[in-house]
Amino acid sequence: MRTRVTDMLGIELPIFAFSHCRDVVAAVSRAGGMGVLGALYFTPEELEMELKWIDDHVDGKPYGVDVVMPASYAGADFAPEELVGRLQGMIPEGHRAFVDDLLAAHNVPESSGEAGKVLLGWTDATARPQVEVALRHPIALLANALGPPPADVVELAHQHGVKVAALASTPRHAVKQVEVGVDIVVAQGTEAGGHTGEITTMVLIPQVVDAVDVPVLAAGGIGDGRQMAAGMALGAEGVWTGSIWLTVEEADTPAMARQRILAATSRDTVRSRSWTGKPARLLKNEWTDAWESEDSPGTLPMPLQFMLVSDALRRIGRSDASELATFPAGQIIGTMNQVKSAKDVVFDLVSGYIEAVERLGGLEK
């Protein structure tokens, strides 16, 4: 299956795997497709073990990074070394107190006193160390998340021989990509997990890729082979996903998590900005319905959300309380309903997508 992101990335499929998990990565990367490693919630020493261990089980098989580098968040004149205490002091007081009597009224037990990461890549102050650390690995390709990565950081990855990729939720944005020299767009429609806009992936795919030259990734709503094929039949050269990976054998996702986006249906998300501030499409429960309450103070714009919210979700992450543990999920959890090896489901991809073209060429003309 070769595509122009085949031959510039050195892979035998066009499919990209996103997933915080490193076995994840490694597992894709191996089958003949190209893991991702999210590095957003790692420190730059953190990223170093991840991705030293990628290296030593990959097999040689090229892999990506991908970073968070917004183009607007609050405090982005702040200097690095002030940034997280004049952050923390822009969160109004009754957010904290909105937060607090939500867990209370769950019955979520109080945090266990152990420091957790308040702020994580969500600047482009907290991302360039990660890209420094990533960028001293051989991974093949850096992808930024939200938006245009800065054009230094483009420069800085291509003199180590690196492609950049970067997610777009209109042309317009995928425009801008191309003209700070992005060498591959992802076009994610708003049936994605995390953040995502409001165009769907049938509508959004065509006008990205009338609106730029470079190789363009259909996202949003891909998890088998029909959906694959659908996506390269309006123009896109190669897959991009996310999801469908999140209940993978492999897989790092906490068992309860698991068994609700097991039995989840497509109609089980909702975008939301309770989790950072910017709209992400989450699974949705009381979480996500208590920040559209008539009783919300409404969300923060990032990374304050985040950094308001990020010890509630800790200790939500450790309780009982299953009915506020929210996570970024797609709509496609809606047939995610058996747990497979990351490799079956690379196969399945393939497969399905053989099947889809081959039924479509023995149409009668």
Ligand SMILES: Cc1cc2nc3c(=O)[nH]c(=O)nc-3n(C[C@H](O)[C@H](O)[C@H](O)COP(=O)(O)O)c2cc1C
The other form holds:
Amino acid sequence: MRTRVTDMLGIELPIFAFSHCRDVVAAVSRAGGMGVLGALYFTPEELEMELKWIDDHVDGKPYGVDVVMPASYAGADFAPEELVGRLQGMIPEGHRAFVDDLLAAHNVPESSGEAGKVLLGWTDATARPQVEVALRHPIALLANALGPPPADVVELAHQHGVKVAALASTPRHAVKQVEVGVDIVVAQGTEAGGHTGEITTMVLIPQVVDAVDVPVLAAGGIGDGRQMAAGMALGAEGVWTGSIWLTVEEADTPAMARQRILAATSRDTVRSRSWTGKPARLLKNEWTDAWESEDSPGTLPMPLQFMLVSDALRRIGRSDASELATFPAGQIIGTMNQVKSAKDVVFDLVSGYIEAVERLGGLEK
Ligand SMILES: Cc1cc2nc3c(=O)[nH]c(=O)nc-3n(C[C@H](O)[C@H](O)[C@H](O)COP(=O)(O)O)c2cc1C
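Same protein, different form: I have the form predicted on its own, so give me the form predicted together with the named molecule.
So here's everything in the complex, that chain up top.
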């Protein structure tokens, strides 16, 4: 299957798998697609270890790294050394009390006092070291969520021979990304898991394809070969997927989350600011409902919201309060009912795509 994207990156199949799990990334790249590791949760030292592992397990096949460099966030003008302290001071006491009360109402045990990661890689200061680590490895693609990456980061990647992709949820975003030198636009519809806009994949893809001259990948709601064929019919030159890898054999998704996804319908997700402060599609449950309730103090801007809730989410994950455990998930979870290997998911996408294209070809006769 050849498109401008497969030629650009030297891959056999225009299938991209976003995952925070190195095993999934390596398995998809070995199967002929391209695994892209989400760097967000890793410190630069941890990312170095993950990428070293992928280098050792990917059989020389191309893979990518995804960072989150938002175009705007609270505290963007603070110096890196004072960033965390100053941001912590911006979180109102009323918000802290709301989270404490919510957890107490669900009998979530107190914090062990262990310091967690409160900022993650979604500020310029925390994402740049991740980019530096990534570029020391033989990556083929650097992707950025949440707006156009800084122009100097795009240039640095290009100097290393690395192509740059960026996620767009409007044609206007896509044009801005191309202006800073992005090589591939990932047009992501509102169905998608994680940070997401308001326009559906079906409506968005042709608009983005018409707005830019670089190749476009279709993202949001792609779970089988028919959806892949639809994305390609709309003008995309490949597909970018996230949710479908949460339940593959190789994924490190916690058992409870895996069960929730396998049982969920496509109505069980919601676009909510309760995780990071920017709208993200999450599993809908008592956590997301609480932030929409009358008692809610409202969410805080990125990155304050995650700083406010990160310890709470960790405590929930270790407790029996599974009714509060939310995580990013797209509407496609409604059709994810079986655990398969990543290789089989890639194979099913390709065979379903071929069947769909042949069926459409047959209609012409
Ligand atoms: C659990 C999860 C975490 C995600 N985290 C990120 C992220 O850190 N960076 C990013 O660019 N996209 C992230 N995404 C979005 C994916 O890159 C992808 O665009 C999206 O999953 C595609 O839609 P789908 O979920 O319907 O396949 C995430 C998606 C999921 C499901």
